[in-house]
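Only one chain is included here, represented as structure tokens and corresponding to the form predicted alone.
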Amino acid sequence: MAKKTVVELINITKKYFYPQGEIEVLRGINLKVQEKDKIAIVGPSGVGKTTLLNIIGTLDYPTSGEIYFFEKKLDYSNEERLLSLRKKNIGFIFQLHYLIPEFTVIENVTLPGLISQWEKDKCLERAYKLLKKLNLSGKENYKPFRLSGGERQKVAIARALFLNPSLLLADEPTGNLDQESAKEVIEIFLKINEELGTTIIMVTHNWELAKKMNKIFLLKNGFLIKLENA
């Protein structure tokens, strides 16, 4: 059975306009992402990797080009539909975990469900299952400051997975972690992809992490270049 295309980018460009002139960060990006893909995007700092990830996640808009989600073209004039797409289909993980410090682990993880007006009992059931899967059982009532860096990132992953997104976008997810914690987070991503079938696109400087993905792309001079992941 042929795999479904989750997202497709066609000739995506991104320009920033300043009084001194314009800067073209993305110059014609073409990318087809299929279900269960594990994609790494690598490249030096400042080449537009995060910009590209934000465009895929509809947090930013391209200057030109087309994006299709599940073969339906994005309509940037309909913010309500974009918001619905993000909420139902896309999970985000950042280098900084962005946990709410005043909230406990369980409160941070259930937040997407409560915002989506799920019943509280259903939210708690979902959160406990995710935390167990990520080996965080017993830490539900901890505040983030009591957790290690790796544990905080795992809480952020649980929160991103709460609504069972089709696509998980990760921006330098191991960037602030020590080597051991980074290895653990890498294994979690592989487990998520294998067990949940979640499609993953991540920006990373961690070559060990990149090599675990089934596709690696280098962003250079505004273009994506496919690399051999070996």
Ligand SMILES: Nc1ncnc2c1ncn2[C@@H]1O[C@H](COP(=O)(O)OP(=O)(O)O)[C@@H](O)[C@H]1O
Second form
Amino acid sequence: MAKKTVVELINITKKYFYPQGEIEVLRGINLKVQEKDKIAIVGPSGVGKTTLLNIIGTLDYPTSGEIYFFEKKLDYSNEERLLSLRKKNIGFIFQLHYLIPEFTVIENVTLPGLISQWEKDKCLERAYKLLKKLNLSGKENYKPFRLSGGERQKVAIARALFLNPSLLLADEPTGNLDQESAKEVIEIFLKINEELGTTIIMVTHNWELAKKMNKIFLLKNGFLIKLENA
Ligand SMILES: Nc1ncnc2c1ncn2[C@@H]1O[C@H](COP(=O)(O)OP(=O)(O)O)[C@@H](O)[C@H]1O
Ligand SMILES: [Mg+2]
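Show the other one: the form predicted in complex with this ligand, since we just had the form predicted alone.
Up next: the whole complex, starting with the chain shown before.
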């Protein structure tokens, strides 16, 4: 059976405007992301990786071009629909974990459920299950300061997975981690991809980790270049 297309970008451009002129960061991006894909996007600082990821995640909009989610064109004029699409389908992980320091691990992880007005028991059940999957059992009542960098990032992953997104977007998720924790985070991505079927797009500087994905793209001069045999 043919794989479903999760998201498709057609001729996406992005310009930023400054008083002294404009820069065109993305100059014509075409990308088809299929169900269960594991994609790495690599490239030096400042080439537009975060811009591209934010556009895919509907946190930002392109200057021109079209984006289709599950074959349906994104309509930027409908903020409510965008929000609902994002909530139902997309999980985000950033370089910094952005956990709430005053909240415990379990409270941080259940946040998306509480915002979505799930019942508290259902939230807790889901959070315990996710934390177990990520080898964080026993740390549910810790506050983030008591965790290692790798553990904090795993809590952020659990939070991103809480609503079971079809697409996980990770922007340099291992940028602040030692090699050991970075490897563990990638192993988790592979496990999630395998067991839950989550599609993953990850921006990384780490070539070793990029190679664990099944497609690698280099962002250069505003274009995505597929690296073959990577
Ligand atoms: N919101 C913004 N407004 C203006 N310029 C921006 C904005 N976001 C990013 N840029 C510029 O766009 C370029 C690409 O940035 P970014 O997407 O963060 O690159 P990367 O993630 O590859 O380091 C940089 O030159 C950056 O200064
Ligand atoms: Mg970036």
